Every structure is written in structure tokens, then in C-alpha cells.
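Okay, so here's just one chain, in C-alpha cells, the form predicted alone.
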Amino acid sequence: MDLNIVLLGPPGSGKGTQTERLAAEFGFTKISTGDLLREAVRNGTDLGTKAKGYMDAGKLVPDALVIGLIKEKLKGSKGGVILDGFPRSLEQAKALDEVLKVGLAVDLKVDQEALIKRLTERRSCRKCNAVYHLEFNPPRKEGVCDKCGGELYQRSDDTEKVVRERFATYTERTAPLTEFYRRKGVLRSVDGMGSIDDVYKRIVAAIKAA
């Protein structure tokens, strides 16, 4: 499928999980700035060191630190692309317009307090970045990744204090993106509450209707 999709929604709305499934089923190239940045942090690169300070504080990483990574990823992609975690501001959306034509922007609508619970109980794999939830999607063995056997941990940006700061940042800078894509006629709002399967079916319906 050649459709290029932007997946919008506040922290913890399930964008990463849904992006993985969509990429597997439809053959989209997945672009996750979160994964790219966390890899840079783990590798201790100059970019990673700078990004870590913003991520730990629940703030958006400056455009200058992510635009280059996105453009490099796009160069090697074929077919449709699905973006998770980008764009996060109007400035980024405009920059993306210069290198990619977005055909669909899916906005996941969720309840903030429910998401705070979802995020603070989230665990990630240190080795392969797989994401679990202690209630909704627990690993078979506590503290161990089902996929690679790696150690599961709580990201520093998943504590309640940081999560609330991330929501405030999202509301200020990212939420206006819905209006940006609405004006372009490509925005579709999808109920992001419920099971992973239910949300996935709603997103697929939006894709097929695009």
C-alpha cells in the first residue's frame, strides 16, 4: 500500500503498538522517532546525549535533533510509510510536507486519566524495544521480554510526574496538528479506548476508507 499515514494521539494512546501491527499487515515502512532517539541514547551518541535531557523531563526533543533522522529514514523507504511520534508540532508538520505527501492522519481520541494509568504501568525491553503493559499486555514471565528474553524496565519518561508534563506539552504543541490535517482534508478521528484489537480494527477501517 502506497498510502502515507501519520498516527496522532497523546502519550500512551497506543501509537507504537498499532504502528507495529499496521506495518506487519500492510507492509508500511515504520518510522518511529521515539525508537530512533532511544537508540541514539543507548549508543551514547552526541544526538542521544542531547535528546536524553529533553526526554527525561517529558519535553519534546527540538526539531533540529529529529528532522535529519527522519529524512535519512525516508530515503531508504519503499511503498507507504507510517509515522509514529512525528510530526509533534506544526513546524515539524510543515517540514514533513516538503519531503512526504501525507494521505491520512489518524487521531486517536483517549481519556487522559486512563492513559496516565496505562503509561505508568508500561514496561519496555532494553534489547528490542518491545512494549508491554502490566495489566493489558503483560509478559509471560515477569520482567522478561517474550520476544528476545531481554530485561523489561520502566522508562524514565513513564513516571506519573513526567507523564503529566508530557500531556501538558502535547496539548500545547501537538494537539493543534489535528486542525492542520483537518484543513487538508485527511484527518480521521478514531476512538482509542478499549482493547488493542478493537482500536486496531477502527484504524484499519479508517485506512480502507481513505
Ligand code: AP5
Given for the second form:
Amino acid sequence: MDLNIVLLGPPGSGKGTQTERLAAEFGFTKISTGDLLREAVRNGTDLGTKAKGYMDAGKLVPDALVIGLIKEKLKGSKGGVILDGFPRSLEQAKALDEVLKVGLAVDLKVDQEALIKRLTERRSCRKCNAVYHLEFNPPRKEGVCDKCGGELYQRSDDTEKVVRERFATYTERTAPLTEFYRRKGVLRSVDGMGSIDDVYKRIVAAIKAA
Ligand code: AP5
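Got the form predicted alone; any chance of the form predicted in complex with the named molecule too?
Zooming out: every chain and molecule, the one shown earlier first.
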């Protein structure tokens, strides 16, 4: 499918979970800035060293760094792209506009208390970035990724203190993007409450209507 999609929505709204499934089902190229930045931190690259402090504090990594990263990734991509976690500021949305025609912006809506439960009980795979939840989407074997056998860990920014900071950053810097995409006529608000399957079906309906 040639459609280019951005997934908006606050931390924990299910962007990564849904992106994974949509990419597998529709063949979209998946780009997740959070995963790319965490990989850079793990590998101790220059980008990772610069990004770490912002990520640990629940702040956005500076636009110039993330925009450069995305432009690089988009260069080699073919067919439709699904972006998880980008753009997150008006500057990023404008920069994306210059290089990619976004046909659908999905804004996932989830209650704040549900978000906190999702994030504080999330587990992620160190090897393949697959995401689990201790209650809502547990791995078959505790601490082990179903997909690749990698070790599951809790992200350092998933503590309640950092999560609240991430919400504040989202409200200040990212929430205004809904207006940017509404004006372009590509915004669809999607109810992100309910099961992972239910949310997936709603997003697929939005894709089919785009
Ligand atoms: P990033 O990794 O993008 O974090 P985020 O946006 O805060 O989003 P999350 O990954 O926390 O949540 P999600 O919406 O993907 O939810 P998930 O599917 O995992 O960014 C991390 C940091 O990197 C940022 O704080 C920033 O510092 C930096 N960064 C990244 N991009 C940047 C950018 N563009 N510019 C600048 N800085 C950037 O689901 C959460 C949990 O809920 C999981 O356990 C999952 O299993 C569960 N779950 C999902 N859906 C459901 C459901 N329907 N019901 C029950 N549980 C569910």
C-alpha cells in the first residue's frame, strides 16, 4: 500500500504496538524514532550520547537531530511508510512535509489513567523491540520475547515520574500537531481504548477510508 501514515497519540497510546501489526499486515515500511534512538543509545553512537539525557528526562530530543535521522531513513524507503513517534513538534511536521506526502494522521485517544497502567507494566524486547504488557499482552514465558527469544526489560523512562514528564512534553509540543493535520484534511481521531484487536480494527477502517 502506498499510503504514508503518521501515528500521533500520547505515550502509551499504542503507537508502537499498532505500527508493528500494520507493517506486518500491509507491508508498510515502519520507522519508529523511539526505537532508533534507543538503539543509538545502546550502541553508544554520537547520536545516542546526545539523545540519552533528553530521553531519560522525558523531554524531546532536539529537532535537528531527529529530523536528520528521519530524512536519512526515508531516503531508502519504498512504498507506504508508517511513522511511529514522528513528528512530535511543529518543526518536525513541517520538515516531514517537505519530503513525504502524509495521507493519514491517526490520533489515538486514551484516558490518562489507562496510559499510566500501560506504561508502568510494559516490557520491551532488548533484541527486536517487540512490546508486551504484563497483564494485557503478556509473553508466553516470563521475561522472554515470543518472537525472537530476546530478554524483556522495563524501559528506564517508564517510571511514573518520567511518564508524567513525557505527558507534559506531549501536551506542550505534540498535541498541537492534530491541528496541523486537521487543516490538511488528513486527521482521523481513533478511540484507543479497548483491546489491542479492537483498536487495530478501528485504525484499519481509517486506512480504508483514507
Ligand atoms: P517513544 O519510544 O516514541 O515513546 P512514546 O511516544 O512516549 O510512546 P511509547 O513508546 O511510550 O508508547 P506507544 O504509544 O508506542 O505505546 P505501546 O504500543 O508501546 O519515545 C521515547 C523518547 O524518545 C521520547 O520521550 C523522546 O525523548 C525521544 N523521541 C522519540 N521520538 C522523538 C521525536 N520525534 N522527537 C524528539 N524526541 C523523540 O503500548 C504501551 C503499552 O500498552 C504496552 O505494554 C502495550 O502492550 C500496551 N498496549 C498497547 N495497546 C493496548 C491496548 N489497546 N490495551 C491494553 N494495552 C495496550
